[in-house]
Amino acid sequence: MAVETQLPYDKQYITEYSDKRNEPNWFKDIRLKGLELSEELPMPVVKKTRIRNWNFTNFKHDVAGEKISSFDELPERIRALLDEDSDNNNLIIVRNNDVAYASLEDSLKDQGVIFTDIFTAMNEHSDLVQKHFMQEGVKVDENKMTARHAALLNSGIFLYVPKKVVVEQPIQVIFWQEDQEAAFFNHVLLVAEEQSEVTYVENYVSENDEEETVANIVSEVFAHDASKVSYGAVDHFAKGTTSYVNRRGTVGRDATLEWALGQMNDGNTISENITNLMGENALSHAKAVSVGRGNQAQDFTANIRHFGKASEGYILQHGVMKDQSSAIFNGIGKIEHGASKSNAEQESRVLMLSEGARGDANPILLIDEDDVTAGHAASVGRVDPLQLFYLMSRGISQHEAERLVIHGFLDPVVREIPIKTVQKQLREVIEGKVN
């Protein structure tokens, strides 16, 4: 199926599911400058993967989810996600489109604390969420997937920390496609204020092998001023599932935002993870692993950019490409002229297991300052064919030496994962994918 320049809604239908779920006017504005622009602008800037036959308007849009009264009616590839070292006290599970489990601690509510769906937080906090909704983050005219998003912007979760308010305990979200056509155009803006921390754990889970959908998703992060925010996703959406996956974080003075991202979709799969390093001492760390199989393709951009005075960026990505499959893995590191002291590292290598396999790690250093330190390392290539020699000759089955490279390949980023629910959660994944 080629791209098409139409999606299978219209004014009429955006209007009438925004007046369906009471959003305030403001919000039904940005919906249809996106419908408008979605069939003016260019597709996402893909140099190297060819995305023309790639489904994006195949679905379906609004799609209902039940709610859950207990643990127990979940099925277990979504319980296994659940946090055991905790209460789940702090957890929204959306399910299609809907919420069908949610909570957040009584000591958080009292702290000022927000957690809840983006709809709700439209009507109960329109003015947070308006002053940073696809404003200094993710632009609506970006591209037409972000034209569309907001057209089509069907879930989404609101997460506000105020200022010196510290969250000990890892809140959590869990995204399940469960119906095998359901779309996600889903939205997660996240803002830390001034002096405090929290550590924000996603999971985007479907099961829909044969049934072509579509996933679009845009996360919003502000960081600011001497803030912390950790931000861990596992993305394991299904072969049907082709994704657009737009994760943009702005980071203040002396704050921190780090990344810990395992991109293990089965599907066709753009993702770009884009840190703006606006204050002085701001820090970033973004770590990703992937695994590819099958035939599928994707195209990963890992791009820190440093305006503020001895920010420091620092960029590791590790791939693992089986059969057929292909995957790009860019890491950009740009200095901006007056970011000087600044330092932008950065990492990727991909290892191929197979002879149809396809990677290519390309590491870009633009620098517009002179009193900056900047480095990169990339290297693509295939398992030694030695390590494989030595695990058999000491009994070790082709199949189990495989698994164990992987592992070895792969644990340098995870272990560096400060999140260790999605530590445990991509070694899971990892290990399903290569069995």
Given for the second form:
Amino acid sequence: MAVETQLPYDKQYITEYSDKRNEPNWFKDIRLKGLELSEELPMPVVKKTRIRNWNFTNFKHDVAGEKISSFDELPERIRALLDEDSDNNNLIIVRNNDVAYASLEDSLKDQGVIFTDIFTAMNEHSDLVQKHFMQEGVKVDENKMTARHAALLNSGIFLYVPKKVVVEQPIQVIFWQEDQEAAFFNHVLLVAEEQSEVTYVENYVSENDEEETVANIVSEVFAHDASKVSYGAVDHFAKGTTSYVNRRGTVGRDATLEWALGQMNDGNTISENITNLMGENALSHAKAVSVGRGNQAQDFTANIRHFGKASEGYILQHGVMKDQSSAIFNGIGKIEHGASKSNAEQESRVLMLSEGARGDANPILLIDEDDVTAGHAASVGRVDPLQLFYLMSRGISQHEAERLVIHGFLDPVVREIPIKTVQKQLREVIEGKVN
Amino acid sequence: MAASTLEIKNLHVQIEGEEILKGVNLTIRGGEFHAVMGPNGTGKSTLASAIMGHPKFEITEGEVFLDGENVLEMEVDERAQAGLFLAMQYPSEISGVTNSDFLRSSINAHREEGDEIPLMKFIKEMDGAMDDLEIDKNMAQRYLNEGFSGGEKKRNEILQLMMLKPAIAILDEIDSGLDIDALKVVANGINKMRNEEFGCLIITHYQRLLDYITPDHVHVMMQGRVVKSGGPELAHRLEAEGYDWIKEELGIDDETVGQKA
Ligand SMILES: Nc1ncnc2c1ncn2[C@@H]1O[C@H](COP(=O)(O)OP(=O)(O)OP(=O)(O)O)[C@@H](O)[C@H]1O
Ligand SMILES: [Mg+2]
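Now that you have shown the form predicted on its own, what about the form predicted in complex with the partner chain?
Expanding to the full complex; the earlier chain stays at the top.
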């Protein structure tokens, strides 16, 4: 298979695309810079996973999606993602590259909360978006994928919570890749101002087992001083989608950022989650679960960098590998000089269910400061026969016993997903993947 | 349900090529309590685990029957469903699986599909048994045995026993690690199970458990077999005099399984 590494899109295409969307000039400039850089920059560094033959260039870039007027128009598997415990008042459904449904409670609007697609946001709140978009968080020139992301961005969300506003209900976005070849160059920009609180959950779904396409996703989260952000995600792209996912957090003084990521893609995936603890007492938990199956290859990185004094970072990643799947779990805790009294902990565990599966955990601690605490634990293993014996000695079948052990292994992360319905749905995805 | 009978006939067991049980014979009938005693390393846990189907042990000779059914041909879960139960000396810890989910799965595994125990009934039974065993209620939502103290693990084994109500139970050192009060509580729990149908094999090192649970029969294991059997008085004599007199009587120098008889 001959694999193209350069995109079939040029300056003219990008300019026209931007004009069609009525984008501000500053944004068009970012796109054009991204296009230029995407040709010269290297791919992101992925050790131990061969990405040379992955499809990064074959996709449809601009695919419309129909609006819906009622949830009844949604297929069952999308409807199943809706929060049963709420009226779904704070929800956006993105269908291919358009918004199919959008709603935000009036009381939140009145308090200044902004929750809208990114194109609307860059027109209506140009300054706010410009200030945060690919500046301090993910940069356009990091690698070929981030540059390409900037150039081809075709959907996205802006969520803004003003100072001291506490959003009680979770905010949810469903990204539905309905067209089997539609690509997501999707950007999530979440800004929580000082002392605000918000819980955000996103679902990515597609069904393209045969057709090829790509997902290039960048999330930037700004948890400003003393804010609390909880970010949950269930990534569930089908086999045909090659995914590049880059979720980045910037955490201020006394602020907290909690990640709970269900990395359930069925296609080849590079997923990195970096959190910069900038302020004193900044805190982050980065929790992630993954299940690999079939022939998919995946590379996961959870990285917390400590800049602020007494900042705390906890990485927890658990992966289950079956069939011929392979995955690398990199865990990186970095304490910069000056970040004294900080604590960097990480735990990576991989459970392999078949002879052909391959899993690897790479714990790394990089410490440039004396007065800190840090620790790591990593393991790669198989289901413990004594655990199965114990469960089966109570009458539980081998199949059920294995199920319990696997779900149990992933549960520490699953139960952290902020919306109960999404938790339940993640459990079902896991069930479907491990059975 | 009529009383069950567990028959162990000439059982030989190997682990990694080494023979550990060298011909054990024992019959436990419903309604009977048997105690198995014996010095460390004489094959007591091996006997218990082999009956239940521990993956590491290989049966090289002999038979085990439960009501005439060949236990050794059954999978581990089938043995449990047939009515066997083993309270383990060292129960496994299983992260992410709550005690209560595990218990409910276990109970449902003993029932037909479509006839699962109603949630409220389950909770009521579990609460009742936890009260009997003076187990803190929040243990139900904790992960199975994870971080449990030694004594908590033992109580949790008996909790499972009380909820699963097997025909024949084997309790491997259920008293080790228990303080005096806990010992009484656990013994009470086991005594509550006592009826004409329930048979029990209790492996223990100490008379103090047998002070609360009086056995009908006492057996002593050495060198991988049962070398002496008697009534409750045998346990009293062991408590008072130790094992030397038996070794002398039988001409045994080294009681562990490594020795050829
Ligand atoms: N998994 C194993 N691997 C290797 N040897 C084993 C294993 N299990 C048991 N053995 C050996 O078999 C012998 C009998 O062990 P067993 O656990 O049955 O003794 P026990 O009578 O229960 O002792 P204790 O009173 O200390 O619990 C010992 O020598 C022990 O080391
Ligand atoms: Mg033992």
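Residue numbers count along the first chain shown, from 1. Only the largest set of C-alpha atoms that superpose within 1.5 Å between the two forms is called the rigid core. Predicted, not measured: the structure shown is a model, and the values here were computed from it.
*Asks:* Once the core is superposed between these two forms, does Ile419 show a C-alpha displacement of at least 2 Å?
*Replies:* Where the cores coincide, Ile419 still shows a C-alpha shift between these two forms that is 2 Å or more.
*Asks:* Tell me whether Gln387 is among the residues that move between these two forms (Cα shift of 2 angstroms or more, core superposed).
*Replies:* Moves: yes, 2 Å or greater.
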